[in-house]
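Only one chain is given next, in structure tokens, and it is the form predicted alone.
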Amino acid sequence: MKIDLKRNCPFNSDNVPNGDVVLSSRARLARNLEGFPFVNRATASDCAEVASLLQKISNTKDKRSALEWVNMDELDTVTTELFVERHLISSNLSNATHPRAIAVGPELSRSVMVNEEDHIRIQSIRPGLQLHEVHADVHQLDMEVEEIISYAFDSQLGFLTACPTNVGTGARFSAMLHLPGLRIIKDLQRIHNACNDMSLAIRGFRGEGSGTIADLFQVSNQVTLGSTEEELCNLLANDFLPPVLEWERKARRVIAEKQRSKLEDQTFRSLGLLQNARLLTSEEAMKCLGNIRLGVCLNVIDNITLPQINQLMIELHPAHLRYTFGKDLPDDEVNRCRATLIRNIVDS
């Protein structure tokens, strides 16, 4: 499967709204198809049927909808990475065995993996709040898939699902948060006690399980029984963001007007390192960026833009670096191109 880096990356597009902060949005949807047991339980022949049954989605002819069918069993290890570097696939669909695929819109946006932890895992993800939007993507595809299977539903549970927590509607929504001002004037637990009140999840840049990489946060529902896709959605849309929104920009105007050397300091420190950096770990570039990108944001840097660095989030990334510099790229060298890369960005 070709693949152009440049071509909307998960964090990337210009005016996109509320891109300050929120860096992407998700919508997922958890389905199974009727009259088969559960992945985890299935065997390889009810995972390839399953996968046979459902390549049809890939047959339609609008090309607004059109989506490209991949066996993850014939991608190869730097592209199959690369896909969950870009939260096209999760890391559980990557490292399985068992008769899997997936199916990719052709913008890299819009994608259903098949044989993950339930038959059908269908989703979209757009730079910036584009909740509304993502629902949308995922509600069209919901669709299309249903016309070819039966769902696994029950009247009163709802979709039928592996995880006893995506029982309902199976929907998760979540977004990319960035929110370096609240960490700077340490009051990011206002953020922890709003998404324990709304019962979200905050988690880290990578999901369940990480850690906080660059101020980035990862914020979604984890309750899908007793609600409707649209009324999680607005959850998250409409009365969790918006307060988040503000309460971010207002620690962000503080720190510019009361701290000004102290951000102009970790600006241009991080600025001066990835600009004269020959090695880089991934760790070591996501925090620099982070620090530049609330920089940006705050005029403090000029002649750098926010889809230069949000890009650049992405680009650093091992398997991204390799499908760019050599997919045989070695270990001891993907610290050495992630300097260049980003050099040749930053110091341009």
The other form holds:
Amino acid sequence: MKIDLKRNCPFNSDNVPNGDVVLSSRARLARNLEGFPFVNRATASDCAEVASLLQKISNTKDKRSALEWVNMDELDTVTTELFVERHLISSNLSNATHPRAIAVGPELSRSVMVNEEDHIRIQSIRPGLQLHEVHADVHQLDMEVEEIISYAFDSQLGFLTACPTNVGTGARFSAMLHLPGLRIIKDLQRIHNACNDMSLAIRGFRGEGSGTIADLFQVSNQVTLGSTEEELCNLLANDFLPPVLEWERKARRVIAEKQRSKLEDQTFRSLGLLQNARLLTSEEAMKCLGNIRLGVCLNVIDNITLPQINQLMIELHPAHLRYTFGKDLPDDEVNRCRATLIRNIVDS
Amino acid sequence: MPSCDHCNQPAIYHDVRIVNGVHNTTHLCVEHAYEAGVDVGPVDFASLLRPEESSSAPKSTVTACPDCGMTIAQYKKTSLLGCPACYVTFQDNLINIIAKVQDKHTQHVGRSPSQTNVDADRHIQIRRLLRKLESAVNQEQYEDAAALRDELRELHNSSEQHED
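Now that the form predicted alone has been shown, please provide the structure of the form predicted in complex with its partner chain.
Expanding to the full complex; the earlier chain stays at the top.
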């Protein structure tokens, strides 16, 4: 399939709602087909059969928004890894060997993973705080899938999933947050407490079990049973996030007022490094971009925009670099190309 | 009820084969049936669990899901269930686990599938029966194959009536 990274990057748009703190919003629904074993117990022929039944979801009437069906085995390594970096598919789906597929929207924000841990993982990801919008996206896809197959469903436990942690609605809503202000004033504990009180999970940028990088945190609902999809979405969008956005903005105002020199130093040091470095690891680049992001939000510098930073935070990953600089790019050239890509943006 | 050929447990799988005029009968309990890799189909595990019907049998014999063969030990290892029927088979074990991971909730209150997709259900059922039929023919289980063929015919007829 043909991908145009500039056209297909939803993160380079202006006027993203609450984009100063929320990088992206994501929703996913876990579903399984009635009459088939779950993927971990299924044979290759079961998986192939599930995929063939689901392939019809790419035949929608509206061709502009139609999902493109791709069998994972037919996808080249770089595109597969690029989809993982965009969070369109999981590493599990990428690394598996059984028959599996992805149906992906032309804008690379909606996708349906076929034969991941569950037969169906419907998901949508959008920039900024757009949880209700991503919920609407996955709900629409859910309805379309429901027209062609029968879901495994139980009146007591709801949609049945391979792991009981997803049973019920099968819905997981998450927001990627940039919280440098709360980290600097040492008030992150407040976020952890709020998450505990509301049964929300908080993780570092790289997902489950990973550390934090560039002050990025992912918050999502832990519980999927006993609430409706709307209630779970509201818990994050209406109950948790508004006070958190206020805490982070207040912390940033305090820093801009009381630690101005330190803030300016941190921003310009990071900018200087990105303008001059000839080799950059992804960790170093992410850390500098995180610092510059705070500087941009607090009007310390204005020669780079938030959409540009957001886009760089995605395009600095290896598969994206290979897509831009050549699919055969050797590992030892990746750091050089990353530095070149970023320098071209921050210098201009 | 005949006992398993390999142990004294009640047999839930019975196979009769006539090869060159010679009858070969096989009776297997749940564990030996799964060990032999045969498709045992739906089994009334609740009846096996009841002490009055199998007082001599230890409770641990009934640990496999009738639909997919998953055992509770395997579930504990991976935290993944094998199929939708596992939720029924292991409901006594699962309900506590679900309450624990789902913040004490054990009742779904969200949306239900909007309607039963009769066409999709029938389609899946036909495909599954065809697979079982193929496997029965390959294993020369002609009595089973004949029963599956009749079932398919019935399903096909009801499908035509539905379309009318």
